[in-house]
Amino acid sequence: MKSFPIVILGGGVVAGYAAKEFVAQSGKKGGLAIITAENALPYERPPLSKGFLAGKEGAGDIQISDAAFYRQHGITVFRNLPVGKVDFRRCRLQSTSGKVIGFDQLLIATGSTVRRLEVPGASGSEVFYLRQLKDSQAIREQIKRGRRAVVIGAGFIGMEVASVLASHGVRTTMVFPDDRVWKRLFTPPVSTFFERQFAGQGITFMKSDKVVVLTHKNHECQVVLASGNQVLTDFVVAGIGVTPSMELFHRTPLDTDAGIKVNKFLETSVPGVWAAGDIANYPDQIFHRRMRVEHWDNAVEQGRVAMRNMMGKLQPFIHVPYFFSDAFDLSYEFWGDATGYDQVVYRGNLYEKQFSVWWLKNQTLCAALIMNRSEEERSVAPRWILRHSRLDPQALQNTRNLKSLDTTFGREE
């Protein structure tokens, strides 16, 4: 059996990111191992559904750090390794094939699992979900040959896909139960705005409704909805969510609520495990509240906070929420948490593609998103939404100078 003194359980941001942390801590030789059942190098995911899937990326201009990293650091990637079984007490990770693995401390960064269509017909070859390289891959193949598409879902995954098809000249139409895209998020005027650029791209909607069987035949697939419509396509891309990877963990020590839940430094309830990512269930210092974020930027800080902990350098995870899309010329950041929020501020013009949104509760600032704005506007954002700052409501959208608005500049971090 090899040990190793920190071994991390799963090979994607995460990983890939608290291996450089270990790096620049001096971490020594052998010293740290990754165990992923993909067949790659850690990579970014963000291009998976952007530049990657559009075919202006390869798979090796996304790794986060190519092969001669590891090897020059003394890093051991264990690939095409699946986990079957962890033993918490004996310090040891099983994987389905017999191998064993021990550590000392152990960064659990499993990630998330796609949700599934459960529908008639939904195993057909015709189907697509996007989660790792391999989905993305397919789903390229798919665009040089089909010309229609069916993408079911109008979140952040949904809305990235759907324009890059469209890019590629085919023809797609969105499938969502909601009444507008990504009602979780955005306002409805910014969901209007965004139907429109994507209507003008040609892609058509299908709102409030749901699909409720698959049939294929010939290499088509009809989509059936439960409102009696039917579309024929070549293929379709599901992107309706992810759920935590839990399979591992339900039957162990570990406490399992909505994720893997850690204290502030990322910690688990087994000591020298600890969990970063989209499985970490964690109190957020920020917003005084358990929260599980299913974001790059995420998994990169709190890969970087977690190794940096289990090297000695002990520090809570303290960071503003942070994402950012692209789809078709539109580019735009989200900072914060809008949950609660009670009035929302606008900026700039909707019609122009330069605007800004501003979540407020109770007057403190607690989300923004931000598309071709002033750098002003990108700078402050993400420090007054951590300072908890209290605006006004009308300054903020009539004030030319934000900095003027801003009582937190000098003071200490």
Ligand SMILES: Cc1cc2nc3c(=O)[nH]c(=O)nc-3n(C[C@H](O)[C@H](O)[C@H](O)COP(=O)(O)OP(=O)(O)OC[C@H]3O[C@@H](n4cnc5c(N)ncnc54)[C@H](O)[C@@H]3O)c2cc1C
Contents of the next structure:
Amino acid sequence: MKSFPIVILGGGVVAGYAAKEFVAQSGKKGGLAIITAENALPYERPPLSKGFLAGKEGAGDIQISDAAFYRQHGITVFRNLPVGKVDFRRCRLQSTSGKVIGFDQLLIATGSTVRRLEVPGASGSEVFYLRQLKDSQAIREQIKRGRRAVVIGAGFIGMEVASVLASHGVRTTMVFPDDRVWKRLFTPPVSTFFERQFAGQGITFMKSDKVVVLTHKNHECQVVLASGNQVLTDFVVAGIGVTPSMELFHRTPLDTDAGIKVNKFLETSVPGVWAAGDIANYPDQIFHRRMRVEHWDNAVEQGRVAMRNMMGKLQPFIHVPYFFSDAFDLSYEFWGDATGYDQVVYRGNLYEKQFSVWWLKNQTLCAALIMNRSEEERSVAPRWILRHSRLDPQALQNTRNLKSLDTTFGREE
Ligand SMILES: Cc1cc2nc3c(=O)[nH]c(=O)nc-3n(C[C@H](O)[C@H](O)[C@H](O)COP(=O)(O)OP(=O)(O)OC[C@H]3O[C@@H](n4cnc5c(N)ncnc54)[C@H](O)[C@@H]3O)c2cc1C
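Form predicted alone done; form predicted together with the ligand now:
Complete assembly follows, chain above in first position.
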């Protein structure tokens, strides 16, 4: 049985950045192993619905580190090795093929699993999901063949995929249960903005509707909706959300609750076992409640902090949640958590594709979305969220020089 001082279970974004941190912290050769079910070294997942899907990047371009990095630093990456069992008492992992690997400390980073459609016909070969490199490769191939697509879901995956498909001349219909795109995050004017942009690129919306049956014939798929409407298509991409990849941990001593519960240092209820990324349910030190964040930046930062802590640093994870998305020529960033907001302030001009949205709760900034605005806005948004800055909404809307509103500048971080 091979054994390692540190093992990372899951070879995604957390693993890629935790491995870099291991090296930055002068980890010894032979001190780290990564085990992944995929046939790839850890890679960046966001390009799978952007540049990689669009054919602008290859598999090599999106690797977090290349093979030489792992070789040079004596980091073992076990690929194609799905783990089927974890024995926390004996500190061992067992692959579904029977291989056993031991650890002194374990970092769980199994990420998320896509939700699947549960309707008749959902297992047809014209139905695609998007989580892994091979999924994006399959959709990329399909773009070359199919001229019509139905995208189910209007969160960031659905929106990004629809934009790539439409940019490649695929006639795209988006079907989703809400009355506007990404209702959970966007305010009504922001949804309207995106819908206008998407419609301008030829995308059709079928809102407030649900798929009930998919029928397949001669490489075509008939998508039947609850309203009775039907769409004939060459293929379907479902982006209907994800759930944390928890199967391995159900009957184990780990404390779980919609993810694996960790403390502020990202250590689980089992000493020496840590969790980071999409799977980690952590006590957020800024919003003072438990969170689980399914975004790239969270995986990067938690991967780094968890590795430093496993190597003896012990620092709490304090980080403003952040994510970015691109659709057509529209790139935007989002910071914070808008839960419980009571006021929204807009700056800029939604018609000129340059605006920002500021969510306030009791006049305290809790979230911001920024598209094509000044560097100043980008820099104050996370800072004010971190500091619970109280802001006058009127002044926030009208002041040109935002720094003049900020009483915290110049203070120590
Ligand atoms: C298409 C796509 C686009 C995205 N775009 C954005 C974006 O624009 N902005 C943004 O902020 N975020 C984006 N995200 C989200 C972001 O990529 C994730 O939050 C991030 O990848 C989470 O990292 P992770 O390491 O926790 O999990 P993952 O990167 O998913 O890695 C988990 C790894 O664990 C492996 N694994 C799971 N179970 C086992 C097992 N039993 N045995 C062995 N290996 C196992 C998996 O195969 C996988 O390799 C996107 C995600 C996807 C899928």
